[in-house]
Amino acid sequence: MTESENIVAETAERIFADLADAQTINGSKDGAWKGPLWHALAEAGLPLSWVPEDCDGSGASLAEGFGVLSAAGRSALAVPLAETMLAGWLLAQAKIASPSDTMTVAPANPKDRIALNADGTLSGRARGVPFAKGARFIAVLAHGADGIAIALVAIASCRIDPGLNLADDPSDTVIFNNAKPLVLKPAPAGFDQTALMLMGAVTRSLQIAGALESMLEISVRYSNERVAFEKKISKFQAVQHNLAKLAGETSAALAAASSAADAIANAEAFDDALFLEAAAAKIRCAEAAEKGAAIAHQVHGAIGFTQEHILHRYSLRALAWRDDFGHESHWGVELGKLVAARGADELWPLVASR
């Protein structure tokens, strides 16, 4: 990580430590912490990290933005920072200026399609759109007769069917009923919905890996505090074995997510090699989320399931993030299709090149 990447990530971590402390948020019933947190993030330019300065953004690099996402995952952040960053990145592909307010992105499911009508309006349904209900704008990738377009749409012009994910964060269905975009431009050549899904998959992979880091830290600390049969449970071989497995899952997720993020940050196009990195990262991080959450809760016992304990803030979000922008089964099938299409002789060179 370069010095500038360190500075951006450290800025995010300081804001999260000051205004997004897990225990404070966990005890909050009115969500009053969200306003000051978002104000601080906006003042630092983090929500528009991936938006160039000529599109009213911060002009940070992809790598710097990925560092922010890792920090957000370690804080199990429950505000649309990642979604606004992703929306800004999508709008920037078509040189559309980003508004200085909360955004989300659609579609968030590989099987959903938004249609661009002949009159320039949008129609269709996008399921599982994170934080749609609380956002002000939505960046949309739409399919029209002349190709793919990118649009900035006011949430007020759409119908929102509220929903919740496992962590009780908004995961809504957005219905476009001839919605008129505020801005509409064609997507650049070669850019398609798969590229958006891959970027979203890596975003969620980094957040999952960050959450696993926190789950490991919390579990190790708890094992050194909890006493059973007159000794700390960290002294029991079974607990040590579980913590070692949790550390292994965390390391695997970090390696996969970081490698995919590095590939995107240095790639010129969303080619097969990048597809392999991003799809593999989402598959591995989703698997690590399932196994890691189970281990962390097993170490904590019943206390980890209570609303009063912070562990569920991390475990439930890591599990919920598995489904966004394609779950592991989807990417497993798509990765299999890619390998089959390239042929047996191309498999090893593709894998070995990463």
Contents of the next structure:
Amino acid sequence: MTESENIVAETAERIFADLADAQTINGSKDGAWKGPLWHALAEAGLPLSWVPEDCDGSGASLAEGFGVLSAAGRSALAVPLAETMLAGWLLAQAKIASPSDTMTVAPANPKDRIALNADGTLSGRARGVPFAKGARFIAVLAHGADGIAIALVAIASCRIDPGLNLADDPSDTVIFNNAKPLVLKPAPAGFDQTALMLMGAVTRSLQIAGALESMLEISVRYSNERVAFEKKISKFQAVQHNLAKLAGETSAALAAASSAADAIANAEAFDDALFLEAAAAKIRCAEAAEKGAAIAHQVHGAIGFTQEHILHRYSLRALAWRDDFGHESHWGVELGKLVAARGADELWPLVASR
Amino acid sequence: MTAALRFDPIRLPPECEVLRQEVRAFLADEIAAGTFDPHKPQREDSDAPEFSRRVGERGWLGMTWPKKYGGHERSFLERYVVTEEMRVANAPTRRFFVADRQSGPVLLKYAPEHIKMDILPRICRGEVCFSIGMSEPNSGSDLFAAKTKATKTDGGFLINGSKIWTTSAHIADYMIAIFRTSPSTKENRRHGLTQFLVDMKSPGIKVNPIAQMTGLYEFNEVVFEDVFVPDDHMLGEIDGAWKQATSELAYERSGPERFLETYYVLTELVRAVGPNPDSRGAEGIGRLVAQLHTMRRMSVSVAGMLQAGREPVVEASIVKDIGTIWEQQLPHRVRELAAFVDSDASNHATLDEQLAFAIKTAPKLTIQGGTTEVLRGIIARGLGLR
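For comparison with the form predicted alone, produce the structure of the form predicted together with the partner chain.
Next comes the full complex, this chain leading.
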């Protein structure tokens, strides 16, 4: 699906343009923008995009929801829209209805495991959970004696050790100490923590790619305005080539993320090919975030390093999102192991199958 | 910014996968028959005329061209599959590759009918080799500084001057070259160059080999001394070659050959590390595979947009820019990772040989067919900076 066919994403973009303007948010001291923004998103049914109608959601397709995430990345959106979408998607895997409030998801780090105890309570620690502080509910993937379960838990029944990511958005440790879920159901066959991590990785990849698109746009615009040595800095070849490199990194991130999203939207199972797509997207988008953010800042000079300028809203989120649902080094190791286990002569067939 | 960058997640259609299996089976047979060794990219057998004819017999040359010229009216995506499978197998494609990718499409667009009817079917049969005459001793990236002259004479033109770095000129049957037919103008320094089809058997052409630092012989200096080219061999508009060059670049810039040139070292590294790599080896391979996959998805996306009739000029330049830099860096990254591999690995000698060749090849990858600097200028223009 192309972006222009995606009415759900267009709705999201309109709301972001009206209520999540980067300049306005950057100047706000009290966070007053958050209430009206979330209200509008909820009214439009966007947080529950991926929840089927019979689970109280809006029943948008995966592809439509991915379009919303790209748009959220382009806006460097700092409310838990992606997290609530992911939580709703996770709950829907087990046919658990979603509450209509802010949610997040655990674990968000592939190394963390939440245990499902024999009495139906949950134990364990999930680190780096985005927007846990302030969310009302958390969707949890837990490992029990009988396999994997999915649970809806009230944040109030967990302990939250608050933290912040690079962009000062909440990134918290959530401690489940015999927490009693509101609803608990077994995960469908074949669904495991890796599937959740891959979906989270693609979510963050789309957001990073979106943030890079905006960094490219504002950097190009700035270079066409700023005058130094008596001409626009966009006329200097060194600046042009840096921006061409930024366009290259943005393109790589866009291609990798949209390919992985398309793969998940059309997949029947979380197989090796899907693993390649999603892991590669997270790795390549993280690399692009590093190189791209550096160039965007270089083009802006000192003004881009200020609190007052909006550039950091995009650059720091793109860099922060690298850490969620598997660091690129984690996915590098996992993808490398998969490739090595399949053997040298199976590498090209795997790549060419996509 | 003029327009947003687009890399739609285009997938190859099912007919491509059937074709891919046919190409793989064909290449496996050729390897078994000893036509070429896929593990030896440094070999000297890359001009393989019989192989070229057999590829033509399979219908894999001129795949997208009209049937009346010997073509097969298949899609760009099908051609893409054939190209990438040949490249990954290190097949000896030198004899037909330029004609199939570039020269044939130029003739299709600009040559008179009788020339198309004569030459295109022979390209499709794998019988003819083309070279491209662009660079001159004092004009490389600055194409419009070309000085080699085409002077009007009775019934045609007389060519005087020289071209340089001309790949395959020593085995080529034809060259498509640009020559100066008028001086450039004050308003347009690109004015005055014309594209011609030159029969390499014409009297007055001298091909002087130029040895490369890899040890292979691929490119040449070509000297023209009163070489007669008939009027009907002029391609397109007189003095207007600059208008013709740009639209074809998207096809030339974004194909699988723009990131797979050194791919073989990655396969061999995976073989050397074995099924249970340590974290460093695994992470290194994982990152390289992620980059490879991304490059290919970008390249397929551009091919799909071309097939759909769009002109993704900026996207194609981006694919070549980051694809060639990637294939240039690949052997160095593989070398770093290979340093940790058990030197008793059974393929260690093969990997070492390949690495040496790939590292020697690497510098040319960001120069040939448009340097990184030229590409970034094109991208910058597309971004609205120039």
